[in-house]
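Okay, so here's just one chain, in structure tokens, the form predicted alone.
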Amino acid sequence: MGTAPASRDVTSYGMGLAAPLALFFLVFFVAPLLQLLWLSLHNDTAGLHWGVGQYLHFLTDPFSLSVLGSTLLLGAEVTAVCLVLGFPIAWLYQRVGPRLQTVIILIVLLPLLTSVVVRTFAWIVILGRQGIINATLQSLGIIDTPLKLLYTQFGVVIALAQVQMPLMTLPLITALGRIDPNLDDASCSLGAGSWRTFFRIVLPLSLPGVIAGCTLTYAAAITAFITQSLIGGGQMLFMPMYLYQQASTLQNWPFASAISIIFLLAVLAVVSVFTTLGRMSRGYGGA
């Protein structure tokens, strides 16, 4: 009977420490979310005629499609590359002293520490026509004359992983720091060599950590308006360039926001799929 108004109490107490967060969250991202929201449903700048002609406009778009499509390929090469990369160096770490621990994860937390325009430009310097990696493959005599590496796909590719390296890297470490290494010890032991403890029972049970650090870097790297501009240029276009141009430059503030809408849903739409498939890993893992 008496813990029922200290439940009520504890309960009041709580959400009034949430207010200011909640008062916060609603003022600014839920009040610019609805105001994107009824500026997309005017069919022209003036905002004289309401309707669903911007939605419409964009979806029977080929090019507005393109870009679109182009955006959440860039995201899954960049996750692949940052998993790919990422894997083995939280695999390192769990697996040295503390010494070489710390500078891990120094070089893995390196690239928060620096402006992402500082890291941006260093990539420029380094993909250019006289950048470094030109540079040195010529005086190896291995090309002849510079590669294209700055302005392409590759090139925004390399950067944005490099950039979002972090939000991969610390997932899995975590990950795998949960992992027992006894279970190791009994795979071998009970003849499984190492690809196959590695596949049977490391990557199972890293998985939550592999979707979570997923999911970070590709809702990142699909709107890293810096990195996209700059080491893509004008030669490329992404949904947050698509947006900037479309708001800034030719001041159509509803297709620009239709177009903030659609980017939005087809995020979600892949962080949904992510946090699906890191509930099945979390089963998968426990089984």
The other form holds:
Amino acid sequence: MGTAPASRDVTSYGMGLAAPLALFFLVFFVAPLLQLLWLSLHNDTAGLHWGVGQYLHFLTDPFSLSVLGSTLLLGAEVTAVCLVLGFPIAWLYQRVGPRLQTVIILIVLLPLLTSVVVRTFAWIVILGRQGIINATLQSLGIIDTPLKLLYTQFGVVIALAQVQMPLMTLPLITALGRIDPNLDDASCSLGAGSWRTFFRIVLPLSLPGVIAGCTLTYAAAITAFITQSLIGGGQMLFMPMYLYQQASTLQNWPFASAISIIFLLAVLAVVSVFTTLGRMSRGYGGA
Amino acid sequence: MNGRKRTLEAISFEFVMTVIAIIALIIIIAPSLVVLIVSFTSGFSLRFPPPGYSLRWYAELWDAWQLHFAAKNSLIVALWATCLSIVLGVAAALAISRSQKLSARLLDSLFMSPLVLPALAFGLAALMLFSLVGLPVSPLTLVIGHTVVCVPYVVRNTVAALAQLEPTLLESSAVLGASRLYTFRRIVLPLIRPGIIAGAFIAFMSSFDNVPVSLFLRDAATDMLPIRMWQDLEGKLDVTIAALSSVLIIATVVLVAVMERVTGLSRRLTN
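Next up, the form predicted in complex with its partner chain, please; the one we just looked at was the form predicted alone.
The next block holds the full complex; its first chain is the one shown before.
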């Protein structure tokens, strides 16, 4: 700064331009979250008595803990399904011509931009008692009575996987595009088979993309309120609906705040684990 | 012998990967097609395949004033949230994009955090703040809440566009005597405009589709479309929703096609 004030760097702009958004975030994002934290540390709804009663309530209540557990598990299942289905799409993308590439990208992209309610509604039509799956199986004579697919864990996982698939596939396409295709040929010409090359060369080198995709998919899957509630129905309760019920229906804001904070911390923990893995994998991939 | 074994092995690998990829692409695209087909049913249920075809549910949709009202609210809020996101987001992106400072990196993390944090928790927090300061739920509170969760898309896409800008262009412009403002208007802005438009488009779509923030910040007077649809679906499985869904799907396809032409959207999201 002090060395050459005359030759100002023309390629960058002052930090002052970030001030409006920073201020906006301070007032409307950071302050509300701090207030959430503040209220969660009170034992009464009026916010007069400090204490960790809300957290104790959550952490000693088997029901609340099971809701948290099933939410985190749901995220893991959806992420796994997205990875298994998304990776081949990214792989195929790298092997087809530019026209087909555009087609694939647009197929992947469309759900991302289509309303979540619409996408979820589509799964109600597919999984319902008179839906495609049941109608097909019945007309083929495989089953007599309709299978219960809606309001099941299976239904929620498959619907969420479809809804969140773009978040997994896009980073994978980017990561696979960065791998030097010569490595593939080299591995094959040195005698490694396609499967071995895939698991020993392609997969490790694409780890940054895998981890980026998993982070986004996981975070989105566990907070996907609409899909969880419409496909899961009343019997299955996950953290977002639990939070909403406590806040809106029961008006128990301190407990809802504690649920929010615990949920926030759980998401942050998962994201930081993924980020750490990502940093390690970059070192691995670059070596 | 070895070569033959290897080709068989290569074929099995390519076969498995291609089959899974095609199944995955079908899973992605099928639900939208199913909704499009069911919306033309002549029956009263969401049975697939439909017993017959008609436009009756589109006629129903034409008269569904509650859905029209909610759609209008959603559009207005999304437009304002997008405008606010562009103004705040582009300025912030200019400040943090080429800076190596710690403060710039911290601000970048702050601006991106609404993408990862559970939006429902933010919705509740925002409601509590607004009720604390005595600001009633209104289109204004909705616009503020939506801007927080939509501005990251504008910041991210603008930063990405700025990162691809050649610094020598700016230096040449300065050497030739152009002021910073002139350089920005004539060089920087035209080059990053597609990035800004792409970010604004995604911000608009995510605001129009937002549920977790709207859930807490709207009331009956400011009903929002995704929430109206969700509540309709909780109550009964109305085929009108299928007609509305089809309209939204077609609108999305058209908008994406336009954006692909204007901004090269698909390249932006994979680079």
